[in-house]
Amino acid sequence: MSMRVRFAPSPTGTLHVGSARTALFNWLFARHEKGQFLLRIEDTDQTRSKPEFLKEILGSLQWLGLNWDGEIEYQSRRLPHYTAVADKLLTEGLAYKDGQAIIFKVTPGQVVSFEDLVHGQVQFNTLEIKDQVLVKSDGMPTYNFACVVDDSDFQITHVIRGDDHISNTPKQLLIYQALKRNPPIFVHIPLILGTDRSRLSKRHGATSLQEYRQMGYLPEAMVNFLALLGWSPGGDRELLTLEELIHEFDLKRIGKTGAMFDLTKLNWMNNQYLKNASLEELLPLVEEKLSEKDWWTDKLEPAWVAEVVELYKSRVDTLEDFCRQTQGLFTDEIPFDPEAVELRLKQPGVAGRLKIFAEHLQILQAWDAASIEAACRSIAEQLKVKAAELIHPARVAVTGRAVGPSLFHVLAVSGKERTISRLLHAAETLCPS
C-alpha cells in the first residue's frame, strides 16, 4: 500500500499557525514518500461550522502551496455510513443504546499500548477511559469514532497530529479493534508555545494564518519557518526552499519537545526572502497592498514603484512594514515619528538650516542622489556643521522617521517638489522658531 496521510480541519474557525504546521509535516512527508496528502473536512458541528471559515481555510492552504490529492472528502456527506458502522457494533453487542446516542463499551482493567514515531511506546489503561459515544443523540458521530471511520476507509498509513491528541488515540484504537481493522502509524508532533513556554494563544499575539498573510508575510518564508518548529533538518541550515524541504523531511527528526514561536526570527527569515525576491516576484504584492489601503493609483509609474521597492526592500520586515516605512512617499499624509520630531527637529537652529536646504534643491539641475548630496554637504560645509546636522533632521522632515535607506535615495524618488515643500512646512511649523 502507497503511504498516505491526511489533514482533517474543522471549519469552525480561521486556521490556526498550529494547525497549518500539522498540515504542513503532512505535506512534506507525502511529497518526500511519493504518497499523496487527502483533505478531509470535519464539519459535523452544524451550529459552528461555516462556510466562510472553509473558504479561508482552503484559501490559507493553497497560499502556503499545500495541494491535496483527490477530492475533498467532508464528514457532513458521509453521516448514514457512520450510522451503518455503529448499528453494526450493536448488532455485536460492542455497543449499546443510551436514548437515541450509541454508546461503545470499553472493558476496564486492559492495557492499549501503541509505538508513537515521536514519543516511543505510550500505554494507557482502559481504567482511566469511560465507555465511549461513537454517534450522538442527535444523529452526529462524535471524533474519535468518525476519526477511526474516515481513516481506514481511506486507508490512511501515518497519522501526524499533535500532541494534544495523544489521549484519543487509545480510545480509538478500542475502535480500530473491535471494527477489526488496521490502525495507521502515529506520529504526534509537539505543540508550539509562545515566548514563555506556555501553549501558543491570543494573548502571544496572532495564532491564524490568516493575520501573518494580512501583515503581509511571504508564504516561502511562512513555509520555511513552520517546518523549522519542532523539525530539523540537521546542521545550523534556517533558509530552506520547498524542494529542499521536501527533500529533507524526515519524521525522525521530529522533536519531542515544544516549539517556540519566536516572532524575531519569523521577521528576520520574512526580511531574508523579502531581500532576496525579484521585483517581477514583489511588485504585485506591494501593488495588492498598497490598493488594501486605497494608496494604489493610476498615477503611479510602475517604474518609480519599483524604485521604491528595491530603495526598500531590505530593509522591512514585513510588506505592512513596507508600507509604514514608505507611507510619506505614497501619500500626503506623513506619519510623523514623536520621538524623532523631538531628537531632531526641536534643535536651535534646524529651521534656518532646512531652508537653506530647500533654496539649494530648487535650483538644482539634476534631480538625482548624487546630485542632492553634493548640495547638502556643501551647504553644511558652508554653515560649519557636520553633514548629519543636515541629514537627520531632513530625513524626520520629509518622511517623518528617523532611519531609513540613504537620505539622498530617499529624497530622490520622493521628487523635487514634494520634498522641498516638507523641508519648508517642517522648517515654519515643527522646528523652533
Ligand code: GLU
Contents of the next structure:
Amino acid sequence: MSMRVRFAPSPTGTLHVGSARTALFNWLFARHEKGQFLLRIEDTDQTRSKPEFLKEILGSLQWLGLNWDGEIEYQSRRLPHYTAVADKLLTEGLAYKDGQAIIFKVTPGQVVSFEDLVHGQVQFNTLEIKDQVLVKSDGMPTYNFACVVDDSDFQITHVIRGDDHISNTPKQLLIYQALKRNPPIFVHIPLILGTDRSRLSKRHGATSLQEYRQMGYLPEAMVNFLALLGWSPGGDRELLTLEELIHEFDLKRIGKTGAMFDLTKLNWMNNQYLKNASLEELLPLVEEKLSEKDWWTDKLEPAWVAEVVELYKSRVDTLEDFCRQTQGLFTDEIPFDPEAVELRLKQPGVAGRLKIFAEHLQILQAWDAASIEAACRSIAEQLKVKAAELIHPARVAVTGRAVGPSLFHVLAVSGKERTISRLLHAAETLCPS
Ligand code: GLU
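Based on the form predicted on its own presented above, generate the structure block for the form predicted in complex with the named molecule.
In what comes next, the whole complex appears, and the chain from above leads the way.
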C-alpha cells in the first residue's frame, strides 16, 4: 500500500516554524516513500479562520518547496458529511444529543493504547476522558471528530504531528473504534524549544516562517535547518540538499526530546547557503530586498551590483544583514557605528593620514583593488606607519563599520569619487584636528 500523509493547518494564524517543520517531515516522508502528501485546511473555526492566513500558509509552503499532491481539501466544505457520520453514531446509540450538539459517549475504565513511532507504547485510561463533543450546537464538527473522519476518508496511513496532540490521540482512537474504521500509524514529533529549553515562543524571537523569509533566509537553508530539528541523518552531517534529505529521511531517526531552535546555527547555515549560491539565484533576491528599502534605482549597473554581492555574500548571515553591511554602498548615508568611530577615527594623527591617503588616491590612474592597495602600502611606508593605521580608519570613514571584506576591494566597488569624499569628510568632521 502506498503511504499517504497529510498536513492539516488551521488558518487562524501565520505558519509557525513548528508547523513548518511538521509539514516538512510529512513531505520528506511522502517523497522518500514515493507516497502522497495531502493538504487539508482545518477551517471550521469560522471566527478565527482568515483568508489572509490561508494565503500566507500556502505561500510559505510554496516558498519552502513543499508541493502537495492533488486538490486542497477544506473542512468547511465537508460539513454535511460530518453531520451525516455523527447522525449514524446517534442512530447506533454511540452518541447522544445535548440541545443541538452531538456528543460521543466515552465508557469509563477502558484502556486505550497505541504504538507511537516516536514514543513507543502510549496508554490512556478513559477515566481521564470526558464524553466528546462531535458536532457543536452551531453545526460545526470539533477538531477530533473532523480529523478522524477526514484521515480515514482520505486513507491516511501515517499521522505525523506535534507532540502537543498526543492527548488527542486516544480520543480519536475511540472515535475510530466507534466508526469501525482502521486508525493510521501515529508519529508525534517533539516540540521545538528555545535555547533556554522552554517552548519556543515570541519571547525567543521570530516564530513565523514569513518573518524568516522577510529577514532574507534562503528557503534551502530554512528547509535544511528545519529538517534537523528533531531528526538527524546520523553522523555529524549538517548541510544536506533537498535530494539528500529525501533520500535519508527516516521516521525512526526522529528524537524523543525537544528540539532546540538555535538561531546561531540557522545563521551559520544560511551563510553557508548564501556563500555557495550562484549569482543568478542571489541577484533577483538582492534586487527585491533593495527595492523594498527603496535602495534600488535604474541607475544601478547590474554588473556592479553583482560585484558587491560577490564581495559580501560569504560574510553575511541573511539578506537583511547584507543590506546592513552594504548600506554605505547603496545609499549616500554612512551607517556610522559609534564604537568604530571612537576606536578608529577619534585618534590623534588619523585626520592627517586620511587626507594624505585621499590625495594619493586622487592621482591614481587605475581604480582597482590592486592599485589602491599599492598606493596604501607606499603611503604607509613613507609615513612610517603600519598599513593597518590607514586601513582601519579608512574602512570606518567609507563604510561606517569596523569590519568588512578586504578594504581595497571595498574601496574599488565604492568608486573613486565617493571614496575620496568620504575620507576627506571623516578627516574634517569626525577626527580630532
Ligand atoms: N489543525 C491541527 C493543527 O494545526 C491539525 C493537527 C493534526 O495534524 O491532527 O494543530
